[in-house]
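So this first bit is one chain, no partners, the form predicted alone, shown in C-alpha coordinates.
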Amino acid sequence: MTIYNLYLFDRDGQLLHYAEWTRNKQSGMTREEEAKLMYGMIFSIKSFVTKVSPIDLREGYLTYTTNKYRLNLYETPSRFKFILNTDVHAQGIKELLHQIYTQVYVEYVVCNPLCQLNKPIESELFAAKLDEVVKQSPAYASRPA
(Lines of atoms letter the chains of each structure in order from A and count residues from 1; the text may use other names and numbers.)
(Lines give C-alpha, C1' and ligand atoms only; values in the text may rest on other atoms or scores of the structure.)
Protein backbone atom coordinates (compact mmCIF):
# COMPACT_ATOMS: atom_id res chain seq x y z
CA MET A 1 0.00 0.00 0.00
CA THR A 2 1.17 3.50 -0.75
CA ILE A 3 0.42 7.04 0.35
CA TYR A 4 1.06 9.51 -2.46
CA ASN A 5 0.24 13.03 -1.30
CA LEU A 6 -1.93 15.24 0.89
CA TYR A 7 -3.72 18.52 0.24
CA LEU A 8 -5.15 20.68 3.03
CA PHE A 9 -7.70 23.31 2.00
CA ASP A 10 -9.54 25.87 4.10
CA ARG A 11 -13.30 26.40 3.74
CA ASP A 12 -12.77 28.87 0.88
CA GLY A 13 -10.59 26.55 -1.20
CA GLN A 14 -7.22 28.08 -0.36
CA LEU A 15 -4.41 25.53 -0.26
CA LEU A 16 -2.97 25.68 3.25
CA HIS A 17 -0.50 22.82 2.97
CA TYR A 18 0.72 20.23 0.47
CA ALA A 19 2.87 17.24 1.31
CA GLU A 20 4.18 14.47 -0.92
CA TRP A 21 5.56 11.04 -0.06
CA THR A 22 5.48 8.61 -2.97
CA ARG A 23 4.48 10.32 -6.19
CA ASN A 24 5.97 8.89 -9.34
CA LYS A 25 4.17 11.05 -11.90
CA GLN A 26 3.98 14.83 -11.80
CA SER A 27 0.99 16.69 -13.24
CA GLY A 28 2.96 19.05 -15.49
CA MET A 29 1.29 22.13 -13.98
CA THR A 30 2.14 24.48 -11.14
CA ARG A 31 1.20 23.57 -7.59
CA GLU A 32 -1.37 26.39 -7.55
CA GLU A 33 -3.02 25.19 -10.77
CA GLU A 34 -3.09 21.61 -9.50
CA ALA A 35 -4.60 22.73 -6.17
CA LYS A 36 -7.35 24.69 -7.94
CA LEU A 37 -8.12 21.70 -10.13
CA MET A 38 -8.22 19.38 -7.11
CA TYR A 39 -10.50 21.68 -5.11
CA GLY A 40 -12.82 22.14 -8.07
CA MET A 41 -13.05 18.40 -8.59
CA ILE A 42 -13.76 17.80 -4.89
CA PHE A 43 -16.39 20.54 -4.86
CA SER A 44 -18.11 19.02 -7.91
CA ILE A 45 -17.95 15.40 -6.72
CA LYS A 46 -19.23 16.33 -3.27
CA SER A 47 -22.09 18.34 -4.75
CA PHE A 48 -23.04 15.52 -7.10
CA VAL A 49 -22.87 12.81 -4.44
CA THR A 50 -24.87 14.91 -1.97
CA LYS A 51 -27.67 15.35 -4.53
CA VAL A 52 -27.93 11.75 -5.76
CA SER A 53 -27.04 9.75 -2.66
CA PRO A 54 -29.88 7.71 -1.17
CA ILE A 55 -28.46 8.25 2.33
CA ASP A 56 -27.49 11.31 4.37
CA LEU A 57 -23.78 12.13 3.98
CA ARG A 58 -23.08 14.05 7.18
CA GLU A 59 -20.19 11.81 8.17
CA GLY A 60 -17.49 14.04 6.64
CA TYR A 61 -15.61 11.27 4.81
CA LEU A 62 -15.75 10.46 1.11
CA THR A 63 -13.65 8.30 -1.18
CA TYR A 64 -13.31 8.28 -4.94
CA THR A 65 -11.60 5.24 -6.45
CA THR A 66 -10.12 4.69 -9.89
CA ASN A 67 -8.26 1.62 -11.08
CA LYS A 68 -4.92 3.31 -10.17
CA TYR A 69 -5.50 5.31 -6.98
CA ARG A 70 -8.01 6.29 -4.29
CA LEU A 71 -8.76 9.87 -3.34
CA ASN A 72 -9.79 10.14 0.33
CA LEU A 73 -11.55 13.29 1.58
CA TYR A 74 -11.98 14.09 5.26
CA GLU A 75 -13.97 17.26 5.88
CA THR A 76 -13.99 18.80 9.34
CA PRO A 77 -17.03 20.49 10.92
CA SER A 78 -15.41 23.83 10.05
CA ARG A 79 -15.29 22.67 6.38
CA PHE A 80 -11.52 22.28 6.18
CA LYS A 81 -10.69 19.54 3.69
CA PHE A 82 -7.90 16.99 4.09
CA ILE A 83 -7.37 15.08 0.84
CA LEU A 84 -5.06 12.09 0.87
CA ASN A 85 -4.29 10.19 -2.33
CA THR A 86 -3.38 6.54 -1.80
CA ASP A 87 -3.23 3.34 -3.78
CA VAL A 88 -6.50 1.41 -4.06
CA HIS A 89 -5.52 -1.16 -1.41
CA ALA A 90 -4.69 1.28 1.41
CA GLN A 91 -6.72 0.68 4.56
CA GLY A 92 -7.36 2.71 7.69
CA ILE A 93 -7.19 6.01 5.80
CA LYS A 94 -10.29 7.51 7.44
CA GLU A 95 -8.67 6.98 10.85
CA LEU A 96 -5.35 8.35 9.58
CA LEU A 97 -7.00 11.51 8.26
CA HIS A 98 -8.83 11.98 11.57
CA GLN A 99 -5.51 11.53 13.38
CA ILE A 100 -3.84 14.11 11.11
CA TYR A 101 -6.63 16.56 11.86
CA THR A 102 -6.80 16.07 15.64
CA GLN A 103 -3.21 15.27 16.54
CA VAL A 104 -1.32 17.31 13.97
CA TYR A 105 -3.45 20.17 12.61
CA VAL A 106 -5.26 21.05 15.84
CA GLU A 107 -2.19 20.58 18.04
CA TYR A 108 0.40 22.29 15.83
CA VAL A 109 -1.65 24.92 13.97
CA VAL A 110 -4.85 25.75 15.84
CA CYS A 111 -3.21 25.70 19.28
CA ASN A 112 -0.07 27.48 18.05
CA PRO A 113 -0.28 31.26 18.57
CA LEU A 114 2.41 31.78 15.93
CA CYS A 115 0.33 30.14 13.18
CA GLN A 116 -2.28 32.27 11.47
CA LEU A 117 -5.46 30.38 10.69
CA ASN A 118 -6.62 30.47 7.05
CA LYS A 119 -3.08 31.22 5.88
CA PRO A 120 -0.64 28.75 4.29
CA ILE A 121 1.01 26.70 7.03
CA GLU A 122 4.71 27.50 7.27
CA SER A 123 5.42 25.67 10.53
CA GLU A 124 8.31 23.23 10.22
CA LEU A 125 7.07 21.49 13.36
CA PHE A 126 3.69 20.86 11.71
CA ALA A 127 5.38 19.45 8.59
CA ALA A 128 7.67 17.22 10.65
CA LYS A 129 4.82 15.87 12.80
CA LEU A 130 2.66 15.27 9.71
CA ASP A 131 5.49 13.34 8.09
CA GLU A 132 6.01 11.31 11.27
CA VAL A 133 2.31 10.41 11.62
CA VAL A 134 1.99 9.39 7.97
CA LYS A 135 5.17 7.32 7.99
CA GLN A 136 4.04 5.49 11.14
CA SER A 137 0.67 4.53 9.64
CA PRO A 138 0.11 0.95 8.48
CA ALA A 139 -0.78 2.22 4.99
CA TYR A 140 2.66 3.78 4.62
CA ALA A 141 4.60 1.08 6.43
CA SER A 142 3.28 -1.65 4.17
CA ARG A 143 4.01 0.10 0.90
CA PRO A 144 5.84 -1.88 -1.78
CA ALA A 145 9.64 -1.51 -1.89
Contents of the next structure:
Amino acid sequence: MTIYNLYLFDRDGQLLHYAEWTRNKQSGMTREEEAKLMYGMIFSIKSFVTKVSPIDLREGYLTYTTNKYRLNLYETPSRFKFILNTDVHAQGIKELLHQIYTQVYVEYVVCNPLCQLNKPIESELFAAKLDEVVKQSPAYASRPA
Amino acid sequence: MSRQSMRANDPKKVSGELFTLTYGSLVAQLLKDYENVDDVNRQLERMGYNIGMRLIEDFLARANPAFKLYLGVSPSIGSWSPGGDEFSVVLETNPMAEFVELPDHCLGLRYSNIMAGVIRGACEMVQLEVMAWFIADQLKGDNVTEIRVKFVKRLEDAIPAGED
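Since the one above is the form predicted alone, can you give the form predicted in complex with the partner chain too?
Expanding to the full complex; the earlier chain stays at the top.
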Protein backbone atom coordinates (compact mmCIF):
# COMPACT_ATOMS: atom_id res chain seq x y z
CA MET A 1 0.00 0.00 0.00
CA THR A 2 1.14 3.49 -0.71
CA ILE A 3 0.26 7.03 0.17
CA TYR A 4 0.92 9.47 -2.61
CA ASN A 5 0.13 13.02 -1.60
CA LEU A 6 -2.07 15.29 0.48
CA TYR A 7 -3.81 18.59 -0.14
CA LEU A 8 -5.36 20.68 2.61
CA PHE A 9 -7.85 23.35 1.56
CA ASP A 10 -9.64 25.88 3.72
CA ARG A 11 -13.31 26.85 3.39
CA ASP A 12 -12.50 29.37 0.67
CA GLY A 13 -10.70 26.85 -1.50
CA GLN A 14 -7.27 28.16 -0.64
CA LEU A 15 -4.48 25.59 -0.52
CA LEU A 16 -3.15 25.67 3.04
CA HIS A 17 -0.71 22.84 2.80
CA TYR A 18 0.61 20.34 0.33
CA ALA A 19 2.73 17.31 1.08
CA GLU A 20 3.83 14.35 -0.98
CA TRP A 21 5.39 11.00 -0.15
CA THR A 22 5.50 8.70 -3.12
CA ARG A 23 4.81 10.67 -6.22
CA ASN A 24 6.69 9.45 -9.22
CA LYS A 25 5.03 11.61 -11.82
CA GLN A 26 4.53 15.35 -11.52
CA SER A 27 1.68 17.14 -13.23
CA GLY A 28 3.89 19.63 -15.02
CA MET A 29 1.86 22.55 -13.65
CA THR A 30 2.66 25.01 -10.92
CA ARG A 31 1.44 24.03 -7.48
CA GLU A 32 -1.16 26.81 -7.61
CA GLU A 33 -2.64 25.66 -10.90
CA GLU A 34 -2.73 22.09 -9.74
CA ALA A 35 -4.42 23.08 -6.48
CA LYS A 36 -7.00 25.12 -8.36
CA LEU A 37 -7.83 22.16 -10.58
CA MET A 38 -8.02 19.84 -7.61
CA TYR A 39 -10.34 22.14 -5.67
CA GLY A 40 -12.47 22.75 -8.73
CA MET A 41 -12.88 19.04 -9.33
CA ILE A 42 -13.72 18.30 -5.69
CA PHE A 43 -16.22 21.11 -5.69
CA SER A 44 -17.90 19.82 -8.84
CA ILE A 45 -17.92 16.19 -7.74
CA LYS A 46 -19.39 17.16 -4.39
CA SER A 47 -22.16 19.22 -5.90
CA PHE A 48 -22.85 16.51 -8.48
CA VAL A 49 -22.96 13.75 -5.87
CA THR A 50 -25.23 15.74 -3.56
CA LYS A 51 -27.63 16.36 -6.43
CA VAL A 52 -27.88 12.86 -7.85
CA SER A 53 -27.45 10.82 -4.69
CA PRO A 54 -30.63 8.93 -3.73
CA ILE A 55 -29.87 9.39 -0.03
CA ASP A 56 -28.73 12.35 2.04
CA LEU A 57 -24.97 12.45 2.44
CA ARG A 58 -23.88 14.05 5.63
CA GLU A 59 -20.85 12.01 6.50
CA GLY A 60 -18.10 14.34 5.34
CA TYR A 61 -16.15 11.52 3.76
CA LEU A 62 -16.04 10.82 0.07
CA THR A 63 -13.79 8.59 -1.96
CA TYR A 64 -13.52 7.48 -5.55
CA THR A 65 -11.30 4.86 -7.06
CA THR A 66 -9.84 4.57 -10.52
CA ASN A 67 -7.95 1.51 -11.60
CA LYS A 68 -4.69 3.14 -10.55
CA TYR A 69 -5.35 5.22 -7.46
CA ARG A 70 -7.90 6.23 -4.88
CA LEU A 71 -8.79 9.75 -3.85
CA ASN A 72 -10.00 10.21 -0.28
CA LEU A 73 -11.72 13.41 0.77
CA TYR A 74 -12.36 14.14 4.42
CA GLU A 75 -14.30 17.30 5.10
CA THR A 76 -14.74 18.71 8.60
CA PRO A 77 -17.98 20.47 9.59
CA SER A 78 -15.95 23.69 9.37
CA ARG A 79 -15.40 22.91 5.66
CA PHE A 80 -11.72 22.18 5.79
CA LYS A 81 -10.91 19.63 3.13
CA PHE A 82 -8.22 17.03 3.55
CA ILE A 83 -7.52 15.18 0.31
CA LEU A 84 -5.26 12.18 0.36
CA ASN A 85 -4.34 10.19 -2.71
CA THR A 86 -3.44 6.58 -2.06
CA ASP A 87 -3.18 3.41 -4.05
CA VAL A 88 -6.34 1.36 -4.46
CA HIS A 89 -5.62 -1.08 -1.63
CA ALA A 90 -4.95 1.40 1.18
CA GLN A 91 -6.99 0.70 4.32
CA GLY A 92 -8.10 2.90 7.20
CA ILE A 93 -7.64 6.19 5.37
CA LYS A 94 -10.73 7.76 6.89
CA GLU A 95 -9.30 7.16 10.37
CA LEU A 96 -5.93 8.47 9.26
CA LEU A 97 -7.44 11.68 7.92
CA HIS A 98 -9.44 12.13 11.09
CA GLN A 99 -6.25 11.66 13.06
CA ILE A 100 -4.44 14.22 10.92
CA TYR A 101 -7.23 16.70 11.62
CA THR A 102 -7.48 16.19 15.37
CA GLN A 103 -3.89 15.44 16.26
CA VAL A 104 -1.95 17.51 13.77
CA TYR A 105 -4.08 20.34 12.38
CA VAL A 106 -5.97 21.22 15.55
CA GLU A 107 -2.97 20.70 17.85
CA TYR A 108 -0.32 22.50 15.85
CA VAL A 109 -2.21 25.08 13.84
CA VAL A 110 -5.48 25.96 15.58
CA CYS A 111 -3.93 25.91 19.04
CA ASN A 112 -0.92 27.90 17.89
CA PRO A 113 -1.93 31.56 18.12
CA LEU A 114 0.90 32.57 15.78
CA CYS A 115 -0.51 30.50 12.93
CA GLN A 116 -3.06 32.49 10.97
CA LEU A 117 -6.02 30.35 10.04
CA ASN A 118 -6.65 31.73 6.58
CA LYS A 119 -3.08 31.70 5.32
CA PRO A 120 -1.01 28.81 3.98
CA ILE A 121 0.56 26.98 6.90
CA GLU A 122 4.19 27.88 7.41
CA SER A 123 4.75 25.99 10.64
CA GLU A 124 7.56 23.49 10.25
CA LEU A 125 6.35 21.67 13.31
CA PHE A 126 3.05 21.05 11.56
CA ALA A 127 4.80 19.64 8.50
CA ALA A 128 7.05 17.46 10.63
CA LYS A 129 4.17 16.04 12.69
CA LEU A 130 2.10 15.42 9.59
CA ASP A 131 4.96 13.49 8.06
CA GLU A 132 5.35 11.51 11.25
CA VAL A 133 1.66 10.56 11.49
CA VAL A 134 1.48 9.52 7.84
CA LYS A 135 4.67 7.48 8.01
CA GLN A 136 3.43 5.70 11.11
CA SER A 137 0.11 4.74 9.57
CA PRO A 138 -0.35 1.13 8.46
CA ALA A 139 -1.27 2.30 4.97
CA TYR A 140 2.17 3.82 4.59
CA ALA A 141 4.23 1.27 6.47
CA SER A 142 3.15 -1.77 4.51
CA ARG A 143 4.09 -0.41 1.12
CA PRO A 144 6.42 -2.54 -0.96
CA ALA A 145 10.06 -1.46 -0.82
CA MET B 1 -17.57 17.73 42.22
CA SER B 2 -14.57 19.66 43.42
CA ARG B 3 -12.34 21.49 40.99
CA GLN B 4 -9.32 19.78 42.44
CA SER B 5 -10.49 16.32 41.49
CA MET B 6 -11.44 17.41 37.98
CA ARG B 7 -8.01 18.83 37.45
CA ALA B 8 -6.30 15.71 38.69
CA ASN B 9 -7.64 13.83 35.67
CA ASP B 10 -6.23 16.18 33.13
CA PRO B 11 -2.81 17.74 33.66
CA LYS B 12 -3.54 20.36 30.99
CA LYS B 13 -6.45 21.90 32.93
CA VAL B 14 -5.83 25.09 34.86
CA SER B 15 -7.61 26.21 37.98
CA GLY B 16 -11.00 27.76 37.35
CA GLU B 17 -10.10 30.60 39.65
CA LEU B 18 -7.00 31.43 37.66
CA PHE B 19 -9.18 31.58 34.56
CA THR B 20 -11.80 33.78 36.22
CA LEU B 21 -9.18 36.17 37.53
CA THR B 22 -7.33 36.32 34.22
CA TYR B 23 -10.54 37.19 32.42
CA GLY B 24 -11.31 39.77 35.10
CA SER B 25 -8.02 41.56 34.61
CA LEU B 26 -8.54 41.51 30.86
CA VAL B 27 -11.90 43.23 31.22
CA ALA B 28 -10.46 45.68 33.74
CA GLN B 29 -7.65 46.60 31.37
CA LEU B 30 -10.08 47.09 28.49
CA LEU B 31 -12.14 49.41 30.67
CA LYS B 32 -9.02 51.44 31.38
CA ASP B 33 -7.99 51.55 27.73
CA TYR B 34 -11.34 52.42 26.21
CA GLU B 35 -13.09 54.31 28.99
CA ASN B 36 -16.33 53.87 27.09
CA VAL B 37 -18.40 50.86 28.14
CA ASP B 38 -19.92 50.32 24.69
CA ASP B 39 -16.48 50.08 23.13
CA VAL B 40 -15.46 47.51 25.72
CA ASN B 41 -18.56 45.45 24.96
CA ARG B 42 -17.68 45.56 21.28
CA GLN B 43 -14.06 44.61 21.88
CA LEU B 44 -15.04 41.69 24.08
CA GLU B 45 -17.41 40.44 21.42
CA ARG B 46 -14.70 40.70 18.78
CA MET B 47 -12.19 38.85 20.93
CA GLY B 48 -14.75 36.14 21.52
CA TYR B 49 -15.42 35.92 17.81
CA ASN B 50 -11.74 35.28 17.11
CA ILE B 51 -11.55 32.73 19.89
CA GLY B 52 -14.70 30.99 18.68
CA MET B 53 -13.28 30.53 15.20
CA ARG B 54 -10.45 28.47 16.66
CA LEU B 55 -12.29 26.90 19.53
CA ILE B 56 -14.76 25.24 17.17
CA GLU B 57 -11.98 23.17 15.62
CA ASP B 58 -10.85 21.97 19.01
CA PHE B 59 -14.45 21.21 19.87
CA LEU B 60 -15.04 19.26 16.66
CA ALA B 61 -11.87 17.29 17.24
CA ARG B 62 -13.12 16.19 20.66
CA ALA B 63 -16.89 16.11 20.30
CA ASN B 64 -17.80 16.77 23.94
CA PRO B 65 -20.52 19.13 25.18
CA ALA B 66 -18.81 22.49 24.66
CA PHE B 67 -19.97 24.42 27.73
CA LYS B 68 -19.05 21.54 29.99
CA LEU B 69 -15.70 21.19 28.31
CA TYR B 70 -14.65 24.83 28.32
CA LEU B 71 -16.51 26.36 31.24
CA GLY B 72 -17.31 23.39 33.45
CA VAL B 73 -21.03 24.19 33.54
CA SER B 74 -24.02 22.75 31.72
CA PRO B 75 -26.47 25.40 30.55
CA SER B 76 -30.06 24.68 29.67
CA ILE B 77 -31.50 25.53 26.29
CA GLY B 78 -34.99 26.91 26.08
CA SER B 79 -37.39 29.71 25.13
CA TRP B 80 -37.51 28.76 21.47
CA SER B 81 -39.13 31.34 19.27
CA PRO B 82 -42.30 30.22 17.40
CA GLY B 83 -40.33 30.15 14.14
CA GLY B 84 -37.71 27.87 15.67
CA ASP B 85 -34.87 30.15 14.65
CA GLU B 86 -34.12 31.70 18.02
CA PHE B 87 -33.38 30.23 21.45
CA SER B 88 -31.82 31.01 24.81
CA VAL B 89 -28.82 29.53 26.55
CA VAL B 90 -29.44 29.80 30.27
CA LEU B 91 -26.61 29.54 32.77
CA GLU B 92 -27.52 29.04 36.41
CA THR B 93 -24.06 30.15 37.42
CA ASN B 94 -21.54 32.04 35.37
CA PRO B 95 -18.02 30.86 36.17
CA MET B 96 -16.52 33.83 34.34
CA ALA B 97 -18.08 36.34 36.68
CA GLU B 98 -17.61 34.52 39.97
CA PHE B 99 -15.85 37.29 41.94
CA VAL B 100 -17.34 40.21 40.11
CA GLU B 101 -19.47 43.09 41.28
CA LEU B 102 -20.16 45.79 38.75
CA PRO B 103 -19.35 49.29 39.98
CA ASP B 104 -22.00 51.96 39.40
CA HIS B 105 -20.16 53.69 36.58
CA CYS B 106 -20.18 50.66 34.30
CA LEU B 107 -23.68 49.31 34.59
CA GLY B 108 -23.86 49.18 30.80
CA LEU B 109 -20.97 46.74 30.70
CA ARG B 110 -21.77 43.30 29.38
CA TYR B 111 -19.09 41.63 31.40
CA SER B 112 -19.18 38.20 29.78
CA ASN B 113 -19.79 39.51 26.28
CA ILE B 114 -16.84 37.46 25.05
CA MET B 115 -19.15 34.42 25.30
CA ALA B 116 -21.59 35.89 22.81
CA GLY B 117 -18.66 36.42 20.47
CA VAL B 118 -17.43 32.87 20.89
CA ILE B 119 -20.87 31.53 19.93
CA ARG B 120 -21.01 33.73 16.85
CA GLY B 121 -17.47 32.85 15.75
CA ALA B 122 -17.89 29.15 16.31
CA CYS B 123 -21.20 28.97 14.44
CA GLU B 124 -19.83 30.91 11.52
CA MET B 125 -17.11 28.32 11.03
CA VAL B 126 -19.75 25.62 10.61
CA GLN B 127 -21.61 27.66 8.00
CA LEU B 128 -24.22 29.15 10.33
CA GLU B 129 -24.53 32.87 10.58
CA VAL B 130 -26.05 33.70 13.95
CA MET B 131 -26.49 36.65 16.25
CA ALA B 132 -25.81 36.18 19.95
CA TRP B 133 -26.44 38.66 22.73
CA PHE B 134 -27.05 38.82 26.47
CA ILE B 135 -30.60 39.37 27.64
CA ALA B 136 -30.10 38.64 31.34
CA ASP B 137 -27.05 38.83 33.54
CA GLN B 138 -26.69 37.89 37.17
CA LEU B 139 -24.29 40.79 37.57
CA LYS B 140 -27.22 43.09 36.90
CA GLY B 141 -29.50 41.45 39.42
CA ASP B 142 -31.17 38.91 37.16
CA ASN B 143 -31.80 35.39 38.44
CA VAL B 144 -29.86 33.68 35.70
CA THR B 145 -27.45 34.55 32.94
CA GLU B 146 -29.16 34.22 29.59
CA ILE B 147 -27.74 34.47 26.09
CA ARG B 148 -30.11 34.73 23.17
CA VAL B 149 -29.02 33.13 19.90
CA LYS B 150 -30.75 33.89 16.63
CA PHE B 151 -30.20 32.02 13.40
CA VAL B 152 -29.63 34.36 10.47
CA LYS B 153 -28.73 32.21 7.49
CA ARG B 154 -26.81 29.22 6.26
CA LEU B 155 -23.58 30.07 4.56
CA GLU B 156 -22.82 28.32 1.28
CA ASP B 157 -19.62 26.66 0.14
CA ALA B 158 -17.12 28.95 -1.52
CA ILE B 159 -17.17 28.64 -5.29
CA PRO B 160 -13.78 27.96 -6.89
CA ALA B 161 -12.07 30.97 -8.41
CA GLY B 162 -13.06 31.63 -11.99
CA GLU B 163 -16.44 29.86 -11.88
CA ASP B 164 -19.95 31.04 -11.33
